[in-house]
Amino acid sequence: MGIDNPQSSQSAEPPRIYLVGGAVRDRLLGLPVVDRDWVVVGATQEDMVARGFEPLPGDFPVFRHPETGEEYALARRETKTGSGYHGFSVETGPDVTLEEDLARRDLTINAMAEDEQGNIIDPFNGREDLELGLLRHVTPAWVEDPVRMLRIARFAARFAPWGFRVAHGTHGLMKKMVASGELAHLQGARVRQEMEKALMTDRPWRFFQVLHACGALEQLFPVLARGLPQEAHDGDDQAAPWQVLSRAVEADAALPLRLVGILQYAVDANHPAEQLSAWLALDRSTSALLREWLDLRARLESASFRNADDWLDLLPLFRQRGEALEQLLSLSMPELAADFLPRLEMARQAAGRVRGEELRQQGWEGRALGEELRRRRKEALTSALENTT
C-alpha cells in the first residue's frame, strides 16, 4: 500500500513502505490477519503529514492512513538509557534503515517485513525459525526490555498447538534478566495485560510454565511458583492451577474467570487478594469476583453444609454473583461441584419459597421481619435437607 501525494514529498526519493511484525508472521503460518502495521523508511513527520496521514499520540511518531485507518509508523532505532519498559531513547528520520528498525523487535518470527511487491525481508531468521518452531531474540539487546519476557511467554501459549519452544539461548538470556532485577521495573498493569492475552489462548499454562523455568514466575508471582515443577511440559496436568486452565479452556470460560482460576493461586496472607488486585490493576468487578470465590473456597472448606445455618450464611454470595461463582466451583474443584451445585439449587428453591414480602403482609416489620424470615427459612431448609438425606 502506497503513501498517497507523492508529490508533497520532502525526501530525495519516495519513502518505502513494509508491511512488518505479527501480520507477516500469520501470513507465513497460514493463520488470518487481523491486524497490519507498517512501517516507512526514509520518510519524516513533516512528509507523512503532508500526504494527509493523521498523527496520532504517543512517545512514537505512528499516524493514521487516511483511507484505510491502518497505523504506519516511521521506522526508529532505540537506545538504552535506564531500566524498565520506557528506558530508552528512540531516533526517527530518513536515515534510519528496516534493518535497524526489525533489530529493535522482540522475536527472530516477529523482525520480518514485506514490501509492495510481495517479497519478504527477513535479517535475522525468522522464516528459518517459524520451520523450526522457534522463539528466539533478534539480538541481545533483549534482555534491555523485561516486557519481552512477557511477550515470549503470551507467544509460547499461543503457538504451543503447533509445537514452539523457546531456543536454548533465549532462555539462557531471560534467566540472566531474571537475575539482574530487570523485572523489578515491570509494572503489574503491564503483566496482567500480557497474562490476558496467554489466558485466552487454547493452553494457557504455557504462559506461566515459561516464566517459571526461567525463574521469573518465583518474582512476579511467588506463592503461584511454589511447588511447581521447575521443568513443567506442556502435557504436564499434575499441577492444579494448569488443571484448572485447561478444564477453563475446555468449558470456553470468559476471561474473569480464567484470571480469577489463576490468581487464586498467587494469594496468601503475605500477597493478599487486594494487594495483588491493585498492583495488576484488575478492573472492580474481577477484583470483587476474586474476593468472592475466595470467601466461597475458604467456606468451603471448612463447613459441611449439613445444616440449615450453613446454607443460610451461603446463599448471600450466589445472589449477585452466582453464575460465576458456581463456574469457578466447577473449574476449580470439580468433585466437589458435583455434589454441592445439586444441593445448592435446592437450598435456593427451599429458601426462596419463603418470602419477606408475604411476611410484610402478614403485619412483620423492622428487626422482627427479618429475624422471622430467617427462622422461616431455617425450617423449609431443615425440611429439604432431611428429605434428601
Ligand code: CTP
Second form
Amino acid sequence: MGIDNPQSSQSAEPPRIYLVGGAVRDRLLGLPVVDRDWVVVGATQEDMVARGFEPLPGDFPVFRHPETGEEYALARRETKTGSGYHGFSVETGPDVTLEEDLARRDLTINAMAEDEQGNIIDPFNGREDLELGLLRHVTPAWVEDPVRMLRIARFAARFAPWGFRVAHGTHGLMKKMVASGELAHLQGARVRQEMEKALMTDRPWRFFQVLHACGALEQLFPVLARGLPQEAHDGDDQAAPWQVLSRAVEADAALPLRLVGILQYAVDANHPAEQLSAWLALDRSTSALLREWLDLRARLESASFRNADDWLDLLPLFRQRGEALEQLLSLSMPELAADFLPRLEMARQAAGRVRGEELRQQGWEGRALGEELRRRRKEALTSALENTT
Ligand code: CTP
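Next, report the structure of the form predicted together with cytidine-5'-triphosphate (CTP); the form predicted alone has already been given.
Next comes the full complex, this chain leading.
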C-alpha cells in the first residue's frame, strides 16, 4: 500500500488503514463486494499527497489510491455544536480515532471496520444486528441527514430476503425525522437515485412500505401514500402498486418500467406527471413513457376499442415506446392485457397494410393523402374487427 512509509510520515505513529462500510457488511453477509471504501487513521492530508494519493474534490479529505483507484478517506469526527439539525461540525486530523469515524455512520451494520489483519472492529454491535437482521441507527444524530431515511428504506428492500427489518428505536427516529420537516430538504434527484436502487432489488415494495410506516411516504409521494392501507406491514402485498412491482420482478423488467410502474400511482390532477418528472429529474424517455402510459391507461378506461375510430386514435401512441407500453399494460392490468394485446396486434396489422407510400404513388398528396389514409385504414380496421367479433 505504501502508506505506512515512516520516511514521509509527519505523525509519530504510522497511519492505519481500515476497510469500512458496505464492503465489510456485504462480505460478512456473503455477498459480492463491489465497492471498497477505506478509512485512514493517524494521517494528515500532506501525508496522503506525499504517498502519491490524489485528493478528490468535495467537502471532506478523500483521496484516490494511485493504483487501485479506490477511495481512502481521512477519519473524521462529527461534534455537536448546537441544538437542532445541522448543529454539528466535522473535524479531521491525525488524532481522530477509528471509533469516532464509525460513530458518525448511519446504521450499525454499516459501522464496522476491518483492519489489515482481517480483524473486525465493531464498537456498535453491527455484527450482532447483521445476524438479527436489524437496521439500527448508530447514534441519535441519525436524524440529521434525511438521505438516511432513503438509505434505510433501500437496505430494507435489498436485505428483505434475509428478513431484515427496522429496529424499534430507529423507527421512532424515523418518525421524528418526518415530524421535523427535514425531508423537505431532500432533492428529488437523490430520492430517485435511492428509489432506483431499491426498485432493482427483488422486494422493491419494501422500500415504499418502510417509508410509509413512518409517514415519510406521505411527504415524498402523497398520492401514492393516500392510496395505500394505513398500516403498511409485510402482509399488505395485495395493494395494486406492490402487485405491479412484484410482477415486474418476476418479469425481470427493466428500470424504466419499474419506475413508471410505481409512479403511475403517485400522480393525480393536483400532482401531475410533469411536476413529478421534473422533481425527480427523470430522463426524457422515462418521463415520456410515464406520460404515455397514463394516457393509454385513461383511454383504456374510457373507450371500448370495439370500433375503428378508437383504434385509429390509439395506434399513434404506440409509435415510439410501443413495446414498453405493452409491458406496462401486462404488469399493471394483466387480465385486460390478455384480451387487449392480441386485438392491438390485429389492429396494427390491419392499419399497417394500408401504406402511405402506395397512396403517394397513386397521386395522393398533402392533406388529402392524410384523409384518404385514415379513410382506408378505417375501412381495413372495420372489416378486421367484424371478422373477430
Ligand atoms: N454513510 C452514512 N450516511 C450516509 C451515507 C453513507 O453513514 N448518508 C456511511 C455508511 O457507513 C456507509 C458508508 O458511508 O456504509 C459508505 O456509503 P455508500 O458507499 O454510499 O453506501 P454503502 O453502505 O457502501 O452501500 P452500497 O452497498 O449501497 O454502496
